[in-house]
Amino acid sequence: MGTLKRLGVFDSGLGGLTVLNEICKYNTGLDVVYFGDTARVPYGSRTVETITRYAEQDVRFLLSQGVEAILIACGTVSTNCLPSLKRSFSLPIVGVIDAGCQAALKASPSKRIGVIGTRATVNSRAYEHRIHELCPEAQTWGVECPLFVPLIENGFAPEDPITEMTVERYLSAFHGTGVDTIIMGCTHYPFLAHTLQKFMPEVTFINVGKALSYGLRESFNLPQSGAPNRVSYFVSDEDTGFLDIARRYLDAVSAENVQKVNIDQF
């Protein structure tokens, strides 16, 4: 394909804006389309079957807006639904784990790897099986953690004390196992990173959107222009927390002007 002209990004709600957030602090000129799924936040909860039925109603929206490829910034669709999808539609379409799997084997000395994420993505083991096909002599261990999507999304601080006994509660499951690298394989981890961090310091946690930035521009030959880049953004539900905290942690990207869609019409 020539340069492309406009990207569609989604995710189930506004994790997708951290992908979305180092796309842009490494890429100029863009033209992007975001979606939100707001209205049925968290997807990693359902089952294969529902995600991927919400994942091509996102598609469709996107295509909707003229997008030439798309992004799927959220760890559960990229780890259950990216084959069917790319067998569904004929643009090109990009997940996370990849990216995310290259980046940590690079960061990991010993090869012993960690994952957290959303049910559905730890059960379908993608990153696992991604890292030993790279790797074979790679050891990984992953770990649940559905409550950390409902604490991004209902506003919870990171440095909240329920934030931060979560927190503590899923990493302790690593304890023993000798990881020295932890993918974050839900594309909402990064805004819970500092603290993360601070229970793990010995650790590197890959933030697959920064991973993914550097390589996209081959991948669909982004327009390198030097002009700004042009975000425009639309939900299912109207939600407050997505502009708050979106100005709150995001340097890259403003939303503003968001716009609701109505998915169930795609």
Second form
2 protein chains.
Amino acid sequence: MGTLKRLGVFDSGLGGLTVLNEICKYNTGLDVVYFGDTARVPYGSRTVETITRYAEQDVRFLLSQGVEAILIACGTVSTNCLPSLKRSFSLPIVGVIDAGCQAALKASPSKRIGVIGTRATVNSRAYEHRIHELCPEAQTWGVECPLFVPLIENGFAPEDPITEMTVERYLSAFHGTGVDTIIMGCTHYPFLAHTLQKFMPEVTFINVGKALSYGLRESFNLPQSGAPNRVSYFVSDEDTGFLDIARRYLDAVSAENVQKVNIDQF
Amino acid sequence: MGTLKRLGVFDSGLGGLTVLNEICKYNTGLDVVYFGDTARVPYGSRTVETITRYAEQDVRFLLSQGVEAILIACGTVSTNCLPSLKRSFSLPIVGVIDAGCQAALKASPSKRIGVIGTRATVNSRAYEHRIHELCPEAQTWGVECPLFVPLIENGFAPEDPITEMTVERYLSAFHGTGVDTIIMGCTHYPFLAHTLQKFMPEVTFINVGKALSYGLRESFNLPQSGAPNRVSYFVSDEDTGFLDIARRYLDAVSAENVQKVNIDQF
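Okay, that's the form predicted alone, but what's the structure of the form predicted in complex with another copy of the chain?
Whole complex next, starting from this chain.
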């Protein structure tokens, strides 16, 4: 396998920038094309049929940019469409599930593991099924948190009382389960990591982007040339505020020179 | 002008059902086609260019269903795209702005009027401009409330403490303005009417759907045959929970037999 020349990364919106940030932090010499489908975000409350149609268009756009492999930086697409995308396209496609599950099992002494995500992600039970494949004695609980993405995308800070009350509400579903590890099954959620930790201080929260930044080296022959990473940013609708938050919280990506694409044409 | 045989109504999602409900409550013998673009909701945080492209597809779908006139039951589209839609299509198209502004001016003794809506609606200042046209001495204040639609669409009840705290936060922007009337410039917001009223008991909140249900008779020759209204429901993605809320809070529409449409084809 030759060195990967150009990697495509996509997300339903800009939450995938947390994944890109981790990848860029722990690797060098990458040439990455990032696409965020901001004209149709959020995916997580839509049906699997619609999510799959959107994801196929996202892949076709990245192919038009000459990528050789694709990383799905979106929990909803990874959990609902990965097998069908692999059937429809011949290039290598990697999702976030496997790395997230491996990291959770490594972190969890009790093997009592929670998963938080969008409605579509949690309903798919994809994280839970993979955990049970890797560790049949594990116990899992999934909790959907549909308001987290709108809170983050609409500029509510992690320490805002409304954000905190919503976090407390959703996490209260884990009371009595004894989970010691929870997978953040949506790439937006690392923005809320400190708030999540505040309400469950004893729990390890898994950032799937971070888990993936190591896992990527097993899937691909990465350049690791020592040169700076190069990222081209594309969105399907212009930014309406989220990029400001991204720039404030991310340290390894710039999210500058963002170009617009009409994704319906792909 | 002959009697209107078939009326098309569309919204970015299902919030427009509050408008349909008011129209059906105060009229008889209507034949209505309702379309909710649930695969791409919400429109309110997107750019005007994208909102216009989506609205044109919505109109083309309704034309394919043989409607003779169109009512835009969406604050975001009414405020951002009505003139361009009127240029692009020859059938009569009515939005929610004018009726809402007339009702607000009628209700307001002080002519100090607020507008709440999505980011796109408030930024367009369309309600404010129309109010000043109708009443140059009026004073207006617009406040964007981007979390209301996600709260409602994700099943947070109007009396939920998280809903209440969010309402209080957004309405606090009106402190010191002396507004006595506020236009609910988004068709989802009537679901929150009691909560809004609770935090500003002295203010009159204008339901644009209700205002429009009377205004429609001035724009069109309606059948008023005494026969029950007939409504066909179409969405671009299957329902994921909101219809349950709609059925619980609406009294004049059934929202049954909902059919799915691939809106990208229009």
